[in-house]
Amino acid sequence: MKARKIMVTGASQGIGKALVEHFLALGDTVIGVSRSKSDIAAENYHHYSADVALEADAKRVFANVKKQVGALDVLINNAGIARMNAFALTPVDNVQEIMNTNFMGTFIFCQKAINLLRKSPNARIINLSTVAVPLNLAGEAAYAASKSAVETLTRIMAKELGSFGITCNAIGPSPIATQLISGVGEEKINKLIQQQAIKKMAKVEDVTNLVDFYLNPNSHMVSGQVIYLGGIS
């Protein structure tokens, strides 16, 4: 398989870092983006420190990517933050921060990536959502709302970008032992898992498996879809 040019946001830890390592192992050229530095060192890895919610940062990243690699085959919007809190007690500035990173960051990077993705014969956009959306999880109003917005954006982009040969899909991971849920109590995690058809924690490999499905050239007719892990519909 020909090496691809893949951008992953939120690339310095958790699912994002696992995706970077997965694609590097396959021989792809990977562009990682995150606010913090990366400890990954590879000849075919390029890392940019940037805030995905800032348009100026996005413009800088894509201008440099165009110079370095010329085009993109894949954009994976993984960057995200969560603040677990009861709705009545959630500070407004927390809501704004969550919406800026999770939704606006995804919106901005998708928009800026279009011209580079149009050059690819198998252009793909994959956005990360969460099972908190279909489960309407208490204590995650702002987080779930931001990811619900990402899902709606994904479906509309699938319609608008289909004529450019770009497919747009989303993945909703169930709980995975990453930093994102490190502050969530074990009791709450277990309660969430009991709502799944498959009653166990997911692994990052479950995400990479689904990503590989979306990226397969034979998946060119799959667009506007959101697939949740754990047997949740």
Given for the second form:
Amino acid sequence: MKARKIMVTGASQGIGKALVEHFLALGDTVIGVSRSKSDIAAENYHHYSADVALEADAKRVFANVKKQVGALDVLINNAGIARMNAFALTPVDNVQEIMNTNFMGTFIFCQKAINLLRKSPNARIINLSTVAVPLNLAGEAAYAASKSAVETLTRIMAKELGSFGITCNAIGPSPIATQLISGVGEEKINKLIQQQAIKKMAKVEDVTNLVDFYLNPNSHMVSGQVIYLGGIS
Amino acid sequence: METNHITQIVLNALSLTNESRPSTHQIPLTDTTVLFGQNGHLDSMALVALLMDIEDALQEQSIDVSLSDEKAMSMSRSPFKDIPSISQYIHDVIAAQA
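Given the form predicted alone above, I would also like to look at the protein as it appears in the form predicted together with its partner chain.
And the full complex, kicking off with our chain again.
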């Protein structure tokens, strides 16, 4: 398999870091983006410290990626934040912060990536959503709404970018033991898992598996789809 | 930036467009060729691709502009009709930003 050029946002921890390590092991060139620095050191790994919600940061990242790597085959928008709170008590500042990172960050990075992706024979955009969307999860109003926006964005981009040969899909992981849900109580996680058809915690490898499916050149007819883990639909 | 220079950037971008089109659908690079609108050679997505190529070329010269805003799309006389009108439009956008 020819080495690919893959950008992953939210690359310094959790699912993002696991994806970076997965692609590096396959021999791909990986561009990681996160607000913090990365502890990954590899010849074909390039890290950019940036806030995905800031257009100026995105412009800087893509201008440098163009100089450094020339083109992109894949963009994975994984950067995301969550703040659990009752809707009635959620500070508006928190909502803004969640929407900025989860939705605006995804929107901006997708838009800036188009020109680099257009040159790829198997161009892919994969956005990370959550099972909180189909479950309409109480206590996750802002987070689920931001990811709902990401899902709609994904479906519309699939239509608009199809003529450029870019497929756009999303993955909605069920609970995985990462930093993102570290503040959520065990009882709440267990209750959530009981709503799944497959009643167990997912692993980052389950996300990697879906990513590999979307990236497979044979998946060129798959676009505008959201696949949830755990048997949730 | 001189209009002649901008026109050259537009012509280069159209040459890129032609590279991805079959020989039967090449866009003639003349001042009177209708690019977008009634009887135009470009559909809306092909226009988007052309504008992205132009923005990309301008960015390489450290000119950061957005060419496809709502105002441009709703102007009664489309600035994207032909090569002279696009070139003039880009000139105006850059001048307004300066």
